[in-house]
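Next up: a single chain in structure tokens, the form predicted alone.
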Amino acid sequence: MEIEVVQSGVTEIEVDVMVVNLFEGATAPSGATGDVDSAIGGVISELIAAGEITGAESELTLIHTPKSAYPLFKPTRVLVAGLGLSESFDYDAIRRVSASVIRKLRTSRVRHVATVVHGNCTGGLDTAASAQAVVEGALLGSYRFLKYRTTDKYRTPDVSKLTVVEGDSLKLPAIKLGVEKAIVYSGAEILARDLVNEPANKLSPSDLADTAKRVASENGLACIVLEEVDVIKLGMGAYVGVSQGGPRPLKFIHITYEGDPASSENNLWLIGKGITFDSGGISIKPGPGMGKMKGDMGGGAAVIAAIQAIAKLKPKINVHAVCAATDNMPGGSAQRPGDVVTAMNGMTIEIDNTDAEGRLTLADAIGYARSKNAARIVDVATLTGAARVALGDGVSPIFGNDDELVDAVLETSKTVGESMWRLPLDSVTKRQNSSPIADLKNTGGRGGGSTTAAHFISDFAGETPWVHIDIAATSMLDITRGWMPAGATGVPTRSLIELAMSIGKLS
């Protein structure tokens, strides 16, 4: 979708549809909506009076404005978008409304849409952030993964152009800034969605590494990919153990952005789980739903996509994206329950369940980061079904050992609309990972499953400031919700970008 910003009156721009808005409870249109209403003879006022337009959130009313009836009104149609109650209106509401608008207009085969910036005149909302939310809602809300659909003869085309309209020249710089950020943030999240939606036979660890190399090459970043022989030399026995059951070779991916090369200690390490297909290994998963395990590299997709945007936005911080990519398969050489492996940091791990493999790969990825003097670590993983039991599929649980870093992650997730909630790392659940024959085992039983997994990872983070984000429930959805489509959501790509930007501003 092409995005542009123009200075124009809402009645004077030649587009297929002009989008304006109305708050719930408003008895008369005002602002840009009032200008449109006056130009089309009070039609909007009449529909409000009749109760057909109420302003309820995502209520969409399309009004045809033919030239024969309104010769001085240039848009072919007008869409009045309900914003909901003004007291609860925020940036997430803007994203939701914008997503609903773009999907509605796609079904009407609209190609060129113009919109005002919802929230632009609302107290407490920033103009640039509002413009960013409008465009993010449109780009992310219109997303479809149709790469392998070849027989949809009646598929409606996407909206090809979105014009953001503003009459006040003083607001244009802020709006353009917000739109530029939205394009970068959304482009990254769409990349993450595309990777997660790819079938496992089309996305191997090697394919994921090739994507990382392309991202690095296109954005002037350094990228190294370690092979099995390399990680064995580094002592990554936990990671290698996961990979040994399948025929596709592992790939350990490390991308580096240097935003503050004079201060190597000013760094942030983003570590993503990269299981390109998770059968469960010897502890094989049930058949129903296993197809979704193609998305078990959602954390790896998010960190690779995030560093693409970070490279474009150039915060003053050094950012490293790491993904220990592999399959988890039940081949004849697969590791077994009861095996003991040794991680890079020297800790021994009893394999209680081979389906608890993600934490094993993260253990060695975090060990690698710490060996490179990581100052802050954020890991992202589709780690536990217990995350869905605890918080459902609308909120990602997070854990951490550093309040400042945890608070920063929570704040940035709130800014971009990717909900997270901190859960505790208590001493009782930590004991559930105890092993009688090794330093720890890789599962702690059913109770507190997300917490015991986080405890396991925390043992490898040590004293380094660290946050763990469990996206097992939020990485993929069964139904469309706001700007998040059914299928891959791309969560928490935009949170990671925003985190790097916010820390970079403080450096």
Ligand code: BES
Second form
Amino acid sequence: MEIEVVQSGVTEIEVDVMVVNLFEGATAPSGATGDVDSAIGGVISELIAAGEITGAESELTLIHTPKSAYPLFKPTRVLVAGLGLSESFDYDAIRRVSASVIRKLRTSRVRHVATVVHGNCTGGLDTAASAQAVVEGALLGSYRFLKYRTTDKYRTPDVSKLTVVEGDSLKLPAIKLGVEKAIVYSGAEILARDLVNEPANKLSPSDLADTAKRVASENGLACIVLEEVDVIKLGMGAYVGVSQGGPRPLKFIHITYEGDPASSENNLWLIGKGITFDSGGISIKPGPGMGKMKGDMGGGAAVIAAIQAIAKLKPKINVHAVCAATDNMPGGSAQRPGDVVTAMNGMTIEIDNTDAEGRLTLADAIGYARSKNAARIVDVATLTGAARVALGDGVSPIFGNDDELVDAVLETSKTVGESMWRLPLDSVTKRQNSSPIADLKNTGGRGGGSTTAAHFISDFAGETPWVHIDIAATSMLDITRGWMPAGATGVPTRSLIELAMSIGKLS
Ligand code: BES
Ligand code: MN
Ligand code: ZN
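Same protein, different form: I have the form predicted alone, so give me the form predicted in complex with this ligand.
Then the entire complex follows, led off by the chain already shown.
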């Protein structure tokens, strides 16, 4: 979808559809909606009076405005989008409304859409951020993964152009800024979605490493890919143990963005779980739903995608994206329950269940980051089915050992609309990870599955400020929700970008 910003009145622009809006409970159209209403003989007012237009969120009313009837009105159609109640209106509402608008217009075979910036005239909302939300809603909400469809791929073609219309020239620079940010943020989140939606036979650890190299070279970033021999030399026994059950070679990916080369201690390490397929290993998973485990590299996808955007936005901070990529397979050389492995930091782990593989790969990725003097670590992982039990699929549980970093992550997640909630790392669940024969075991029994997994990782993070985001439930959706179409959501790519931007601004 091509995006442009144009200074124009809403009645003067030659487009297939002009999108305006109405708050729930408004008795008369005002602003741009009022301008359209007057130009088309009060049709919107009439529909409000008749009760057809109420302004309820994502209520979409299409009005046909043919030249024969309205010779002075340029758009061929008008879409009135309900914004919901003004009290609860925020950037998330803008993203949701914009997403429903663009999907509705696609089914109506519309090609060129113009829209006002929803929330532009609302007190408390920033013009640039509102424009960003409108465009993010459109780009993210119209996302589809169609590359393997050969038959009805173009049944409902995408809207080809979105024009953001603003009459006030003083607001144009802010709108342009917001639109540019939206393109970068959404582009990254869409890269993450594409990687997660990609089937495992098309996305091996090597393919993921190739994507990382491409992202790096396109954005002037350094990218190192370590092979099995390299990580064995580094002592990453936990990671290698996961990898040994399948034939596709592991790839340890490390991309570096240098935004503050003079202060190497000003750094942020983004570590993503990168299991390109999780069969469970010898502790094999049941058949139903196993196909979803192609998405078990969602954390890795998010960190690679985030650093792409970070490279373009250039915050003043050094950012590292790390992904210990591998399959988890049950081949003849697979590790067994009962095995003991030694992680890079020297700790020994009893493998209680080979399906608790994510924490093993993260343990060594974190060991690597700490060996390179990581100052802050944020790991992102499709780690535990228990995350869905705890919080459902709308909120990602997070854990951490540093209140400041936890609060920074929560704050940025709010800004971008990727909901997170902190859970405690209490001393009772911590004991569930003890092993009779090793330093710890890789499962923690029945209660608090997300918490015991987080405790396990925290033992490797040690004293380094660290946050863990469990995206097992939020990384893929069964049904479309707002700007997240069914399938991969790309969560929490935009939070990670925003986090680097906010820390980069302070330093
Ligand atoms: N990748 C899974 C977690 C997962 C489950 C992600 C559902 C997305 C959707 C992870 O590797 C796993 O298998 N976790 C186990 C841990 C258990 C064996 C302690 C789980 O959650 O059942
Ligand atoms: Mn698993
Ligand atoms: Zn897994």
